[in-house]
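Form predicted on its own, single chain, as structure tokens, below.
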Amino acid sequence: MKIAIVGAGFTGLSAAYVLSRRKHQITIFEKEATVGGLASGFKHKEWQWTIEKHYHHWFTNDSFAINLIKELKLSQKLFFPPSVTSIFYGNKIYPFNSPNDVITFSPLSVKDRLRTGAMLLYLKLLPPSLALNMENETASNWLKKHFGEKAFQILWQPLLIGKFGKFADQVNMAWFWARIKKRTPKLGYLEGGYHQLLERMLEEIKAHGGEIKFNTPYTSDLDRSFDKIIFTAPSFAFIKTYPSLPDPYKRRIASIPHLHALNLLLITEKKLLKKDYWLNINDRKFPFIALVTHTNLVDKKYYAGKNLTWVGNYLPPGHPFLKMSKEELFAIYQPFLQKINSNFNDKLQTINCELFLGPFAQPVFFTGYAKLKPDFRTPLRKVILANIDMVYPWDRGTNYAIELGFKAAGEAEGFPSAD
């Protein structure tokens, strides 16, 4: 078959990888100048490795990504170094990486710490078949009820509000369960950056006769040239590409709100965070939700000895930060960065910063989301949809983007996947 794939992120490339190896004629359409989508990378000329425009890592249970890396003979480049996840609360950093960290988390009473530890273990052990029943209850209600009011206010409410804003009280508990279930103590990365895997996939696709058209948005008039189309771009773009879709279908997929990822990458001589890789900001007076220090996971020698730290945010369309330059945004963030590290002003000399916007990066998973979740099959006979709205209850991530691409390939060949 002649198959068009719209988008060269991990979902599109994974579908193309499978289908090209099965002798289908594949053409990938990518509106940007490079592969990767939200996982695309860049590098300064003095760096040895690329880094992603938006922070990424793998968990040790990310089987689809890990198996693909092995299949493409890149497994020797995959490594899982020690990493520290922490919480910033009450102007202090608390490690939150292990059961012992939970038990010694002093902002909570001993009783609340024990209750929190027990509930985290319960969520970790709860199987998906039971956890999916949680989708009809909001995370806010469930967490408040089972963790207790104090733990909810300190641990979970600031993160829900920070990530989802006005939608915080509408996000369902199945999504939250998946965040706890998925996390592993060790986090992984690929030598050279994710770009190594993306480029290797593209090489394999081309070796099997596939082609890619960069800087080329897909338009519906191209449908007649293909037997199947796999559309991996956001639902918003799908509706825009196919305005003649039936109104009920358009209303259904358009009713899923999305937040934009806005990440400011700080490039500094000295460390902003001493040892923490991931620091959740549990103080909603702060204008960002997390600091992610890449060079506390990966040696800074690959980046000319500089320290790389993302200042992470998820923002609704129309938020004023989305229109700001990196200098304007840094000026807003700087006083808050100084609260985390008082030496930031005079000793951490910022060499540079980069600003990256990832539109439609985070779907909002309401209660009853399963009724809204798009299907591979669409009202258009030849067109298959496979995008980030469909990885639920799991959160966005390259592992599930790869799985989605594999399933979309099966749909294109007439082998419906079992969701």
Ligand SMILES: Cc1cc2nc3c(=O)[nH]c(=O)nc-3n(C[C@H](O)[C@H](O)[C@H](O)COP(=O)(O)OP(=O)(O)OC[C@H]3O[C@@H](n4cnc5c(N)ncnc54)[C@H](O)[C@@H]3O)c2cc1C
Given for the second form:
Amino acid sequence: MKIAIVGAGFTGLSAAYVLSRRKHQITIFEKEATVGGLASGFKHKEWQWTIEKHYHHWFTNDSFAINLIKELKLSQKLFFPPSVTSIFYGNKIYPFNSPNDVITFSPLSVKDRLRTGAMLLYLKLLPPSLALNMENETASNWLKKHFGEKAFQILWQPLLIGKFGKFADQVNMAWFWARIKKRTPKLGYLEGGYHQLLERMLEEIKAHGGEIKFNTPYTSDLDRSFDKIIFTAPSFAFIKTYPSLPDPYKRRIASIPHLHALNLLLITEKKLLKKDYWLNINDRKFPFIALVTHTNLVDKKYYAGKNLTWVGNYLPPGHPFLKMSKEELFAIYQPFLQKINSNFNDKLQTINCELFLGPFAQPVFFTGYAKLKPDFRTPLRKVILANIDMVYPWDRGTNYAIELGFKAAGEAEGFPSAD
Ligand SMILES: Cc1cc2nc3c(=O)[nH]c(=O)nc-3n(C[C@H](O)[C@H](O)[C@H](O)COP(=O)(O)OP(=O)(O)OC[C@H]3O[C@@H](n4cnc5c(N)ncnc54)[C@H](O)[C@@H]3O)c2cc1C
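Return the form predicted in complex with this ligand of this protein as a structure block, the form predicted on its own having already been given.
Following is the full complex, with the preceding chain placed first.
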């Protein structure tokens, strides 16, 4: 079959990888100049490794990603270094990696700490078959009820508000459960960056006769040249590409709100965070939700000895930060960075920063999302949708994008062919 793949992120490349090996004629359309979508990377010329525009790591249970890495003979490049996850609360940093960290988390009473530990263990052990029922309850309600008001206010509410803003009270508990269930103590990375895997996939696709058109947004008039189209770009782009889709369908997929990811990457001479890789900011007076120091996971020697820290945010469409320059944003963030590290002074320590926007990066999963979730099948006979809104209840990640791409490939082969 002649198959068009829209989008060269992990989903699109995974579908193309499978289908090109099965002798289909593949053309990938990518509106940007590079592969990778939300996981795409960049590199300063003096760096040895590429870094993602938005922080990325794998969990040890990301089996689709790890198996693909093996299949592409990149296993020797995959590594799981030690890393520290912490919480910033009440102007202090608390490690939050292990049961011991929970038990010694002093902002909570001993009783609340024990209860938190027990509830985290419960969520970890709860099987998916039972956890999926939790999608009918909001995370806020469930967490308040089971962790207690105080633990909810200190640990979870700031994160829900930080990430989902006005939707914080509507996110369902199945999604929250999946975040706890999936997390592993060790976090992995690929020597050279995620770009290595993306490039290997593209090489394989090309070796099997596939082609890629960069800087080429897909348009519906191209449909006539293909037997199947696998559309992996966001639902917003899907509706825009196919304005003739039936209204009820358009309304349904347009009713899933999305947040944009906005990451300011600080490239500094000195360390902003001493040892923490991931620092959740549990103080909603701060204008960002996390600091992620890549070079506390990966040796800074690969980046010409510089320290790389993302200042992370998720923002709704129309938020004023989305229109700001990196300098304007840095000026807003800087006093808060100084609250975390009093030595952090822009002139002394920030060498450079880069600003990245990941559009439609986080769908909001309301209660009862399973009914709203888009399907591979669309009202258009030849067109399959396979995008981030379908990764549920698991938190969107490259592992699930790879799985989704593989499944979409199977779906394409099972579809009736074009006339
Ligand atoms: C801040 C942040 C942190 C993350 N952290 C992690 C992590 O630690 N680990 C992890 O595994 N995952 C992480 N992820 C998630 C991961 O990046 C995504 O789940 C994954 O990359 C999604 O891949 P995709 O192919 O489905 O979508 P995308 O990457 O969005 O790819 C869609 C592609 O379609 C293209 N496109 C859009 N419109 C058109 C059009 N009209 N025509 C042609 N092309 C078009 C886009 O340019 C893009 O390349 C993170 C994401 C973000 C934003």
